[in-house]
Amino acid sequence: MSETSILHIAGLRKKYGDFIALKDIDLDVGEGEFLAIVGPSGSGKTTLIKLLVGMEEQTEGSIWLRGHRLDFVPANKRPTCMVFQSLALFPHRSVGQNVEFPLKIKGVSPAARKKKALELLEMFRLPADYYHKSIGQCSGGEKQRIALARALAFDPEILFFDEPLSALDYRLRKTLEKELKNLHLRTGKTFIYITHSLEEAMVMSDRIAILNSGKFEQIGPAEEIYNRPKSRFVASFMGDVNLFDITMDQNSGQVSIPNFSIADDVAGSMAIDPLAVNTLMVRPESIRLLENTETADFVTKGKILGKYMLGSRIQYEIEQDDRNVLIVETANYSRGGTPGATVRLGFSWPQSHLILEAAS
């Protein structure tokens, strides 16, 4: 257990009959720490968040707050506060009922709870007069700053999440996502967070953790897992991307790629492992289309399928003579080309990333 640590987790694990939800997972959590869970539908996501906030208890490993066992305390008296997606607010109750209910459960003034109401009121930046609206008065956002309102009002050690934002609209949901990690920066409390967007775990957390099956795949800040995944999967989950599986000739131990041509200084510096799946990973932002003179590191040709305007970028699919279909972005303002064209494209060695997983 790290000494910085609020939240160690040891070898856990959750059978449910012969199904093993969660497997072997080992986790710390710094304090102050904005970390973000992400994983694919059944990957283990609600199961681990039941596990932490004590809805149901563990089959195997431990799970540690500063140094205790918090899976012997009881749900209702851990330290720890959960906001849910559908936010579970009582209806017939006004805002500043519903954002004092904590305090009055601990025995609170009734002066005092009040005072408090209005400072997460203030905080959140809802007027001192919702004080007394109803809650079936309030927007979607409203209620979602409500609820926030009501888990600080806990004064929890951590906060946990679980996709909080999901049934918001866009725009909402954009400035909902700044306003938690200003929040989280203004309070310096934990906070831990289910999501399926990883979107939102890069503008907001300090470190993803990517659940797969589990287990955990990987974890870290945004841009190593986006730029520096350790498996084809995370790669992949972590957005568009182009993967290519690289040979060696294991009599010259010439490494080559399908359908591109290698510059010899790269090709001879490339750390292949023969015993090894070797993966080639480019993101679509590190490929350009080159003039006719131009040259890379790595260099194919491919005829335009699709382009595709996505704000202030330019997608293009461009199919090899494979039938291998590349992901290409660049710049809305950029050259480009159209549907059809047959174009030259490449990237640069130190753009790319190299996976190596164990051969099954």
Second form
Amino acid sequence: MSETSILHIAGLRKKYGDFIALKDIDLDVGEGEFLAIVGPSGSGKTTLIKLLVGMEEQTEGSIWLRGHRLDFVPANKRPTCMVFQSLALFPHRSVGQNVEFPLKIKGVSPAARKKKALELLEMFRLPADYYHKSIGQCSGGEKQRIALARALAFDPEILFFDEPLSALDYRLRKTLEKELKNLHLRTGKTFIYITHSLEEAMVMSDRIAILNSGKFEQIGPAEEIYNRPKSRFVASFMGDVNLFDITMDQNSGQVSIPNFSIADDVAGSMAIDPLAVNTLMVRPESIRLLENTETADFVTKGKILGKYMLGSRIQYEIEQDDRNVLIVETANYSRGGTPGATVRLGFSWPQSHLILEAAS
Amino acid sequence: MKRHTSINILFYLYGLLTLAFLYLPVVAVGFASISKSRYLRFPIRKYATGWYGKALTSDTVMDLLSTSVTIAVIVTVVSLVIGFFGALAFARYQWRFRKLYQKLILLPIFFPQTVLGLALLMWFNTLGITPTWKTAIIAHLVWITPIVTLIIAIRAYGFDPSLEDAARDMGCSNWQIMKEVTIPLLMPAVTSAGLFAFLLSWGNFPLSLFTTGADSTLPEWLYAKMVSGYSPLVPTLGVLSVAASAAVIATAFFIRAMIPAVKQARRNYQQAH
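Given the form predicted alone above, produce the structure of the same protein in the form predicted together with its partner chain.
Entire complex below, previous chain first.
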């Protein structure tokens, strides 16, 4: 447990009957950190947040807030607050009454809580006359801000988010992602954000924790998770990726990848583990279409199956001789090929990443 | 355009005919109540309003009214309390026998009321309870509570369960969640259900017939007098009974219409101070 850690989770486990939703979760969250917990549906992220806010009780393990056991504290006494997926704004109360709600429960006087509510509305760039507006009259983006304002009115030690942006359209989501990041910088509070969208997590968070089948696969900054994933799962969960099996000849110790020619000096320096599952990962943007005489550390050839315009980039699907399909992305101004054409492709060793996983 | 107008006229006529079909019987009873004749007959030859005076001063009538009102008020209050929590169990909480409960609670509504009344009477006899207006309350509750539960449950289905979780997350105790979130959200359904409960009990005949014993409610008395001993007091009381129901509904609407005005006034007061 580090000194600046605000939240410490040790050996957390949750079982529903025979089903293990979370197994041996360990986590430290730093003071003022923005941590995103990312996982596919069914990975246990909702269970984890329910344990953290006290809506469920763990089977084993402990949760600590600044050195005090948090899991012994009932949900309504925890100094944390959550922004729900549905936002959970009270439809029978006005915008102002919603924002003031936590203060009302804490017993703050009507005048003081109205002052605070108006301050928060201003902070979220909502006009003061919204104070009397009903929730039903507000737009999706305004509701998000009201929910955030209400959560901040609570003044929590940690602010939890349960995918609050998932129901919004793309553009509004992008705007709010940045607003949320700015809000984090401005308030300096600890944010823990649950989402299934890695893109969202990468834009906003300081660190990302990848949850899969009830345990963390990897925890680290976005850059590390994207470029140096520890497992095939993390690699493929973080967007498009090419994964190649690396084999080693038992006798000669020669390293090879099917259908690739590897430069000799590179093949010699690849530190693979003969007892592990060795995978070479390359992101689509790191593979180049090669000119006739051009060469690279790893070279292969294939037929272009599809070409897709992504805006700033062009994505190709290229089929190798063994029917393995590669995903390649180039800048949209670069020279390309047309579907049906056979092309040579290559990438360099520093732009690839070696994944070593224990053989199961 | 011309064609549209004629179709509109047809629609209006249809609407008027429907209303006439629904309300003419009530109007007929109204006419019968101000007839001087002792027998129900149209057209009315001589009018008289004396029966209203008699109705309002008669001890029998006062007894009937007080029995009917007492039953209806108690049934409303008790069915609302049971129905409120019953609706939460019906719609909001996951528990083991929920599916079975949801089906069983509907049964009393599907029972013909006469059969239900007879069954209850036999049940009271078996238990050795003498039927009075108090047993009629039980009988009304058996039939009305499921209706009240359903009306509130429909509303309870409609609200997001995370509202209660959010309230707890922001520090609410169970009682505060009930007071700040659950009750206010279910209030519109509770008032409608309360109105239904009162009116269904007030106008109920078949259950009362079997279960009031020696006591009598207004609908029972009306029926008895229709069968033997008719006088214009019967339609008079009929009209008064309908008027009472209408008054209850009108009061409810008035109160509901007043709520925004009261809120506005309170807000103005707060702003002024």
